[in-house]
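Shown next as structure tokens: one chain only, the form predicted alone.
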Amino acid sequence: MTFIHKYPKAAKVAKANFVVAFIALAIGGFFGFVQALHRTDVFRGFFNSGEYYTLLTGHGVLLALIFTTFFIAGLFVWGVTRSLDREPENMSYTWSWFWLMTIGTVMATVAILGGLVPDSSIRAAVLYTFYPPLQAHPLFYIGLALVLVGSWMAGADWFWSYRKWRKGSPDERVPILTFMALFTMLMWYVCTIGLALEVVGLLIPWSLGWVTEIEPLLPRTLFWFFGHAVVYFWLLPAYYVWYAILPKLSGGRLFSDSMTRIVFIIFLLLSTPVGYHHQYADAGISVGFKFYAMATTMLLLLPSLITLFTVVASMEHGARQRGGKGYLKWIGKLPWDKPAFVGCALAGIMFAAGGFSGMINAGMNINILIHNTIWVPGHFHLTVGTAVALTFMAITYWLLPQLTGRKLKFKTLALIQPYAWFLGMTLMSNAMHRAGLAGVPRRTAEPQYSGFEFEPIFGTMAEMDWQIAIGGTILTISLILFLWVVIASWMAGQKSDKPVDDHIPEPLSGVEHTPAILDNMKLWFTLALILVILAYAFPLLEMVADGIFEPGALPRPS
């Protein structure tokens, strides 16, 4: 017996979400290979400069926003669903948020895919940011809103589930699947508050006609509010696999239920107050409010390193029961030939060099070197692209079967995946990371200028082009693979009652290690609020007094 055969209705819930997330990869990934090889110079017979932008929005918004949410929704039915072990409580109710979000998805994708017909008055080549004074058709900005609160309505369903379950075990803790799946989702309305506002109070009203001018400074700081905190909404659940699976697939138990508690709190605290840190060439925003993001910005590598430990020392710990010895030996004796294994740890890898970059956007001083560069595209490929999109990839060699009740199929090529994809990401963030250093500009299909040439620390400027274009063929190729295994497991995998072994372990150090303050949401969430309070209030009221729809009115920083 596995999930599928315990819990049918959730399955299905589950399997659609993946569906729509797997949609939106493909056609995502499709456009980012594009870009590649335009932008380099390699190959334009695709499409022309004009319409790079309408596929670099497609790209962001389908991978960035659809593909993760859809996903992230899936993978949190399942892991709710088993760790209450109860079916959500009315399935009306889950299918109507299900298809607010598919819906929404639908016209935000008809919206962007619209510039590519000539003479359409629906376009929305606004970027993933999609802040004035790109404006978009209304189309767009009222389809995301529809899925901003299907995932709301999502989340609810988790917690109503939660609440069933606690009147019937008042004196449990809350099971870790569940604890994390739920403080991703405080995190998650505490960072939409911002996009919520910006998205139904400003962008409907001025794609509508309603408004004709908007001060910029007050969206784009409201997107913000939201744009780093959804790092962590996509990260979180790449967390969730980490501390939850990937210790089973080593062989071996999650070091410590504590430590995976903590860290979610953590983040939760401080994820939304560190926006200002995409902010630091904004006039109108003082200094100090930049400083106090840059300060939460880098306390959040405490998490991360807790992770780093937690993680490894679970992995540890497997390799050791299979017979790993001395201090880095062991690393020989992990599940390398396993697919959903190998994901999760490259994922890992490219995560921690991420990490390092990352500390360079972060720092007011030197953030100013790489500010507005493809060295920010190559940080973020390493941390989306990869620790989020393969770990999500790894694992639904692990999920699938349980939702499917089928083998997975084609498992060399699934192997062959995650090599491939750590490969060419491998190829092209490097040589992203040193185009930025050279100056080479991001968001653009023309990054060349006439009568001057970038001036590379090492390297040649033709040599990061074709890394960047051949990095992105092999990423193509691994989303092909990917896709196949996928689609023929799902569909002629061989059926069992067992496709895979879906046990997971006890930790070692368990919940009742664990403070109980830790599972008090209330708190942590009323914490966060006064955090984010302390961050926002008083810059957005003088953005607000300074006039919402009264453009070129002068910034006032103190």
Given for the second form:
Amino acid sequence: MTFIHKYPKAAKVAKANFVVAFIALAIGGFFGFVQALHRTDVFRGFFNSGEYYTLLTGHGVLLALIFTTFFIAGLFVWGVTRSLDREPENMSYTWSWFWLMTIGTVMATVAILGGLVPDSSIRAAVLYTFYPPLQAHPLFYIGLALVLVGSWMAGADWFWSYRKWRKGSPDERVPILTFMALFTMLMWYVCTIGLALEVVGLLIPWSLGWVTEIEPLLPRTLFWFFGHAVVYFWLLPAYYVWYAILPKLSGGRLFSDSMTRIVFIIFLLLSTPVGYHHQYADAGISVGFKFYAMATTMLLLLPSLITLFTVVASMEHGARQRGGKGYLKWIGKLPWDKPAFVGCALAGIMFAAGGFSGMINAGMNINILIHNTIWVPGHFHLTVGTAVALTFMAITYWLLPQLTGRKLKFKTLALIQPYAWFLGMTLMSNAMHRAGLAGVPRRTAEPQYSGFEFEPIFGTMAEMDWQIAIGGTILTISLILFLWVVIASWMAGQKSDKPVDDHIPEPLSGVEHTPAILDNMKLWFTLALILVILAYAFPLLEMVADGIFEPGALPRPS
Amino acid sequence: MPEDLSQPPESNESGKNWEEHNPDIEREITIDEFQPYGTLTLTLLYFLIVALMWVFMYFIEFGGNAPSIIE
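What's the form predicted together with its partner chain like, now that we've got the form predicted alone?
Now the complete complex, all chains and molecules, led by this one.
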């Protein structure tokens, strides 16, 4: 018996979410491939440089917002259902949030792809950040708003299951898989307040022509209220996998239940009041609030370092149970021939590298060195593009058999895939970081600027461009391998009652050592809100003091 | 309280005997026996790399005694 046999309704919902996630991954990934060739001037025949921004928007929105949100929804449906041992409470409600998110996704995607149709009035080349005065068709903003509302309803679905479970189990501790899902969603509720205010309160009325002027700084600030915390909305489900499943795949147990819960609580508290670290160069925000954001950002290194310790210790436990010895020799005893393990482990290594560039980004002074250069995409292709995306792909190899009742096919291709991703991203991301240090800008179709030379610290611009193009090509091949294995397994994998070992052993230091206060969601949620108010109340008041739609600052769209 | 809260109650595999049923595992290591020296080594190596990278960034930003982006 595996998940699909025990919980057929939840399996169907999880699979539906994965279908949308993987379609978004395929389209967004292809756009990334085109960009890698275009901006390095290796091949510019796919689209013209004007259309590059449509592709860039599609790449960012479809991968960073749509792929992640739907995959996370599928993952949490699996985790909450399994750990609470109950199907969703009302399937009509569950399907309603799925379809709402899907309709929103289709609307936003149509708006983006409209930019590739000549003379189309439907366009959304506003990039991932959708800063005004760049303006998209209303379909784009309304579509994203529907995705957002659907995600809120999905979270409510899991809280609903939790409340029902709690009535039947008043004295039990929250199961760790449900705990992590609920705390991720609490963080999501806090951070999406900013996005909802921006999109519904400002951008939709503006794109519909009901309002003619909005100040750029206010929507920009509301975006970053959400825009960095969303990174943790992607990352926490990757942590979910690293804490809950990776130790077992390593042959061991999660090192500590308490540490896991503490990490998720710290992320709930500190994820949102960090947004100004994207706005160090913005005028109109006092330096004190930027400093507060820097401090909270640096504090967020703490849960990541706890994660480094806990997850690596869990893996070491697995390796030593498999006969590993020595200070480093035990690493060789890890299952480097199992695709799910390899993907998660390599994703973790890349995240450690991304942690360093993240520290540079967070620092108020040194941030200026790399601000708006291609260093920044280099950073988030390590964190989101690898730590999160590769983890999601890798754990699909383990989840899919549980959701379909079919064994994984083409295991060799599945094993090559994460190694290929790691290699492609190593080439692409290191070149991006170095090019950023030479001042190469981001968000630019033709960054070569005739009559101007970038001066690399070492190496040459041509070598970096080739690394980006070759790295992007290897990543695309890896993505095709992933999709091939998933489709083949889903359609034609051998049916089995037990297609994969889906057992998760209890933690080494279990819930009996976890203080009860860690499960007090009201307490931590209230503290999170207080920290957000401290960070954002006064600057936002300053921004709207002269009227929300009567901006005092230039430049402004009109 | 069930031993393994991530497992549904009907699971008959849960509990501390997972290692016994797993052919890949040579021996079970309890929390009292487990000494994560390897984790300590890797963590120290990571801190060393981060420190060296900071030094590298320092020279990029200040080594030339001039702004490095706007010439």
